[in-house]
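Only one chain is included here, represented as structure tokens and corresponding to the form predicted on its own.
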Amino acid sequence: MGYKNGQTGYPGAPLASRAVIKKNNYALIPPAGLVKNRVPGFDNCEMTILASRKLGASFVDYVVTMLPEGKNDLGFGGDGVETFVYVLDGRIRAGDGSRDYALERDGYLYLPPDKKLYLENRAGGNSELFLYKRLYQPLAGHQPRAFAGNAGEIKSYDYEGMKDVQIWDLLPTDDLGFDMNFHILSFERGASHGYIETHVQEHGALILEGEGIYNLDNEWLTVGKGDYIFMAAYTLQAAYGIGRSECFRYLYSKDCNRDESLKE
């Protein structure tokens, strides 16, 4: 069952998919064809695991539909695992057991690896979330901290000097306590990266709006709202904004602020 698009039964046309899965390299996962994954602790929630170690990622990404009375009161993360939640739609309560945060659309919360994340749907209907977890990489003399915000209240800036490409930093960029960050990147129609990137960082990206053409390991793929992209370390990557009206905009994670280890 493709639960995100309500597809059940025979499709009335030959089976086809835009999905591309190249493990340890890149993946394009569109909403059509997503199936539900039962994750203990999430009650009255429909969710899909998008990226994981089985795909080649060092993190796990999820999309979550919190139904009325949806919640996680068992706790998510902690014990060395840092977490991040972003509200795509709706309204939720998110907290660490001692402090709660009221998050609405474009609101988000990062919790450090010694805190568990608790979630509760506070909307009259469903709430849609993007959820992330990763093993934290400690750095002597530095510690991360809980950080909440709303992307709609953050000032963007020109991406590498290009006025038609804007970037929003969701977490502090000057604090070595953080070993990862989340950003939003937005391209006006016809705008692009300044070059095809090649770097050690890996990304998980959810397309928030619009359409684009994305270069993944020198394959150009059409992507749009609701699509998810995984990019492994050193995967060639770049994008153009296309479409007729909306900017091409996506939310993405990036590991940062750490040297590479020689140990496995």
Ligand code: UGY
Second form
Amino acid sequence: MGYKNGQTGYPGAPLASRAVIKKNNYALIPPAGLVKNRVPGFDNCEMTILASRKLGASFVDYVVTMLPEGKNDLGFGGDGVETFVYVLDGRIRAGDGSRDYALERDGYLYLPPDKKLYLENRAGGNSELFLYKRLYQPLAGHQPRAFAGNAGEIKSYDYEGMKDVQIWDLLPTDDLGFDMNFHILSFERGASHGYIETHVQEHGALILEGEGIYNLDNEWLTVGKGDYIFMAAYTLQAAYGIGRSECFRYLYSKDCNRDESLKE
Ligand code: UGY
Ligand code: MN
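In place of the form predicted on its own, the structure of the form predicted in complex with the named molecule is requested.
Starting with the chain above, the whole complex follows.
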């Protein structure tokens, strides 16, 4: 049943999976099927690459368990690659080479493409991270900047006129220097999107809490905490919050503030 839920050995039931992989369209990747990937620079870390170019994404997403001595001293990103780290659990030091940020649960840091991200676990036990990197798309006259925050300290607002759907914007929305943003969307039980979205942007989404029914390219799939969803450009998408938790809540990335190129 996989390293993420600590259930190795025979499952005592027929092998089965909820994973669905439709390259260049969408993917549902539950934690039970994840395997560890060794990524150079990450020491004492157990991690899995989620979305990648091989799946059809322009970005790479990861889940990382930093063991007690976990660190990245080599630096992640930089040289044209922007990065984002979100602390799902635990406590870490995240640095850009000249400045350090202490991040606790729900804390996050965006680093622009001219800075490398350095990480060190500072929890007594493990820390759980969600990590992202993408080639930054420059825009003349605008620069992105390092930005840190904690989702627990940001105010949400009604999502598209619906009080039972709340959205949190994790990065500035009024600065064209940023070519992407991270958001959290939360649905009370029974709440849903107002329509099935079709848009040019891509998403990588990690379910933080609860259960939902997600429409991906007009297939309705049950999803829950720990599941990862990749949505390619133009993939139909919408969800209902269901289940017994307070809400159905996920963290997701979305590209923004750029026109589409006519070149590859
Ligand atoms: O911002 C969004 O595009 C978001 N509403 N998409 C999604 O939740 N699948
Ligand atoms: Mn969307």
